[in-house]
Structure formats: C-alpha cells, structure tokens
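First, one chain by itself: the form predicted alone, in structure tokens.
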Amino acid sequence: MSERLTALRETIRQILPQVDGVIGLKTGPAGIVAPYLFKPGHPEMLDSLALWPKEPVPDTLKIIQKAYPNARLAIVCRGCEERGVVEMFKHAQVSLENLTLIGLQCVQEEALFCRCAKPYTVHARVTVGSPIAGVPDPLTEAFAAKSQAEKLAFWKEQFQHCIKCYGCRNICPQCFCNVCALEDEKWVETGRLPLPNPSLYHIIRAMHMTAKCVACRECEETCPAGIPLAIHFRLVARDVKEMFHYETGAVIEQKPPQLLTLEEGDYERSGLP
C-alpha cells in the first residue's frame, strides 16, 4: 500500500500545477480520514494523503462545484466513486467539464472488504495502480439462492432493528431529490419508534434508487443496525441490467432508464386497460 500511496501522491503533485485543486483523502490531526481539497501552492499537504478508508468523495466534488462551477478541478476515485461521478453528472448533480479523474485501482484486500465486483477505473484519465479482478459477494449469493418465504422472513427480520436515522439516505450519493419521499408522512410516519412497517421506508428507497446504487457499500458502511442492505440493492441493479441493459457508471453516453412515480389517479387517467 505504500507504492500506491506514493504512486498517486506524485500523480497529485504532477496535476495540481494544471487545476484549482485535487479531492483526495486526507487524514487529520486525530487519525480521521475525510475528503480534502489539496490546492496548488501547499504541496506539504500531500504528507497527509490517505488511501483508506474509503469515504464518499462525489458528494464533496459536487459541494465544491456548486459553490465554484468554473473550477477547474481533479478528484481520485475508486471504480465505485467513479461509477458514483458518472451517474451523477448524468442526473444534472455534477459536471464533468473542467474535471479529470484520477482512477485509483482497489487492492485484493479492499475488494474482498467491499465485496466489489468492480475494483477498478475505467473512465480516468490518469490511474494509479494495476486493475484486479473483481471478487465474489457471498452474501448476496446466499441470499439469491433463498427461497422465496426465506428471503421474505430475513428482509422482515432485518429491517425490524431500523432506527430510522437516515444514515443510508444521508451518505449516498446517489440520494438527490428536493424533495424526499421518506420525508413524506403518507408514506414513512415520523416521530415514531419502533416503525409500525418498518419494510416500507426500505422498500420506498430501493425503488427510488433503481438503475442509480453504485455498489459503493456506503450504505451498509453506515448503517447503525448493521442491516446488510448492499443485497437489497445490488439485487436490484442485477434486475435493471437484465431488464433493461442497463449498469450504472459503465457508458457516459447511455441515458438512465426513465422510472415514474403514479401518484393517485395517474393509473385512471392514463387510459391504459
């Protein structure tokens, strides 16, 4: 890990001459590793430069970028990350104008932790490391050959221990909407715990995040209960590629899938039988 550590802090150094700054991984004063900005004129910083672990650097770069549009800027991101950045910018959140990608290729170890399917880059400009394979998920394969009651009594068993706390929501970058319908009382009641249909705040989010989750493992990172909820939505992104031909982060030119939510009385007034 120290090679590719030094690997893409000469990379950085190269770069930072030709941008306004670098997202990077940074490790503070108390050993906790966050996204920073490492800018031209302050090469020193690059001592502090982290690896892992990994953190949710598209969610920075587009605080950055809208609050500077015409910065001219570079970020390292892993495959998940970039996936992360493509999708993104797809849905209007980032730009990738002015942006280069550094693409740091993840390690055997980082693959098995994040049981990755793909550990590396394939839109970066410049990359730091060799691309892997990527390895099995067997948690998601054991699932997958449940049966159906099976699968039904571990989501129910799983969910029953949400708190509710958002913490899934808040740390994916795939979660932009103005308006949130896990916010909405119609559907996930507030001010109360444990949830009466606990199922239900999953299942709204799984929907809303169809043909978007990066496998970036943000979510099950976060979760305080400790609910593997990677399989939920990688399972989903299995059915969009077979239904729809469609992976998230693979083609910058491939649009989404176009997924609608009826609101009552849509059904009834669209004419269909």
The other form holds:
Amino acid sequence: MSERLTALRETIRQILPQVDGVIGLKTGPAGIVAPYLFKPGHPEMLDSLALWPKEPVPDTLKIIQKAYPNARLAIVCRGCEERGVVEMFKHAQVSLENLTLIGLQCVQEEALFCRCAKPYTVHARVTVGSPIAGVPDPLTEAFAAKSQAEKLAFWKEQFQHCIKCYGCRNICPQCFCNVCALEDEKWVETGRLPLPNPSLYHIIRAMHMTAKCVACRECEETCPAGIPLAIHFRLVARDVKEMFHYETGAVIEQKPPQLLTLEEGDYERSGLP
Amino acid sequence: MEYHNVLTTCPYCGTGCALHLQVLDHQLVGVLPAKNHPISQGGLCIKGWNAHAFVNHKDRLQTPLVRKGGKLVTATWDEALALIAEKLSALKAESGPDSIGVFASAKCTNEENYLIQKFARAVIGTNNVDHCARL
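Now the other one: the form predicted in complex with the partner chain, given that the block above is the form predicted alone.
Full complex below, order starting with the chain above.
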C-alpha cells in the first residue's frame, strides 16, 4: 500500500503546477481521513495524503465545481469513483472539461472489502497502481439464489433495523435531486414516530437509483444499522444491463436509459393508456 | 478556492459520533461522516447528518436576550451574566440554595458538565443537578 501512496504522491506533485487544485484524501487529526483540495504552492500538504478509507469524492468535485465552474481540477478516483464522475457528468452535475482523472487502482484487499466487480478505472489517462480483476460478491449471489418468499423475508428483517437516518441517500453522490421524493409528507409525517415505512423507503430509493448506482457501496458503509444495501442496487444494475444494455460509468458517450427519447415505432405499446 | 474538512464531535447527544464539517472558502457547506473514527465508524443518525444546519440558520440567536417590560431585548453578555448572578444570589438569600436547580446537557463536554455541577455544589450549595438525557 505504501508503494502506491508514494507513486500517487509523486503523480499529484507533477500535476499540481498545471491545475488549480487536486481532489484527494488527507489524513487529519487522530488519523481520521477526509477529502481535501490540494493546492499548487503547498506541496508539503501531500505529506498527509491518504489512500484509505475511500470517500465519496465525486460529491466533493460537484461542490467545488458548482462554486468554480471554470477551475482546472484533477481528482484522484478509484474505479467506482470514476464511474460516479462519469454518471454525474451525464446528468449535468459535474463537468469533464478542465478535469484530469487520476485513476487509483484498488488492491485485492480493498476489492474484497467492497465485494467489487470492477476495482479499476477505465477512462483515466493518468493511473497509479496495477489494475486487478474484479472479485465475486458472495452476499449478492447468496441473496439472488433465494426464493421469492425468502427474499421478501430477508429484506423485511433487514429493513426492521433501519433508523431512517437518510445516510444512504445523503452520502450517495448519485442522489442529487433538488427535491427529494423521500422527503414527501407522505413518507415523513411530521411530529410522529415511526418515520417513513422503511420497506417503501428503500424500495423507492432502489428504483430511483436505476441506471445511476455505480456500486461504490458508500450507502452500505455509512449505514449505522449494517443493512447490506449494495445487494439490491447491484441486482437492479444487473437488470438494467440485461434490459437496456447499459452499464454505469462504462461509456461516456452512451446516454443513460432514463434520458433516452423514444421515437415513433421504437417501442411497442404495453396496452396501458 | 479552498476546500477542507474539519473533524468535530456531533453536538446532538452524548454518544460522541465524529463528523466532518465540509468547508468551502470559509463557508460551511455540509456534513460528512468520519469513516475510520472508533465511535461512529462512518455512521451518523439523522441529527448528525443535519448538524451543520443550525450554524448559519436565520433563527439562531447571536446575542443574549433579556426580558424587559415583558419583551425580549438584545443584551450584552456582561449585562446578561450580571443579571443572572444578581437573581440567583437574591433567590438563594430569600429561599435557600435548594430552591435552585441546575440542568446540564448531554451536548456538553465532560469538562463543561464537571464545571456546572461544581458551580451547583460549591457556589450555589445545592445537589439539585440534572440533565436532559435523564428522560
């Protein structure tokens, strides 16, 4: 891991003079890691550069670009974060213009932690580390093998633990609607406990993340109740791939299915009015 | 153009979850959980996720208020503290120290809570010490 850290530090050091800032991770007080904007003229800050734990950096990019749309930026991104940046670009949340992607390849240990199928970047021209193959996701596979009734029982049990912190929604870089359907009075009745019906909450969110989730697993990591949320997002992603031939983050030019305009004759009437 | 995170402790209860305040150009723009923190381990509840919301809220009091003639009027800290000291002293002289109680808070640090119980016992002279988390 330290070899990769040295290589990443050197890469950023070389890129820094050409940009206004590089988004990466920095170790702070007590060794706690957080996103940080490294600036040219302060290379000493790179002494605190960190690799792990990963953070939702596509969101950091959005925050900075919103205030500085013309800034020349670079971002250190892992495979999932690169996919996140690409999807957010497609939904006009971030700009790829004036942006350098520094691809950080995950190591086996990190891929296993995330049960990640694609622990590598595909678009970044500057990369650090050697790409490794994806690893299986035993939790998702075990869930997919269950019967319909077992699946329902599994989620009912899991969602019982939900404390409705909205952390899964808040941390998700792909959750960027200005008005969130989950905050509707219907689901969040003021002055009453319990708050929203947890099953509906999670299913609504899963549907809203269709063709958007990039499998970064930030939601699962931040869940104080330990709900394995990545399972349903990954299975929705599998369906999207089968039905719409769409994989998030894979092809920059390919429009996500929910942004497609259907032309006359492109589809068959479903029988609904 | 400056972006960094400030590590702090959630002010809402006594658990002590850590959170990052996201700062863009000296402006507070949001909260991020602290993943490798031993207490909260990257998790937060709905209060922690919104811990930044009150900081610049328009309803937040910026100065003490003193009730004068039935109306709350802006006051300086010196004025407010002098009034509190005067009233507490009068109450103590009139009805005894046990007519006064002190409410500490789970939002305070251990040190602040130590100081307030010390103030109750050593200065006022009462054991009437309680706090909001003892529901």
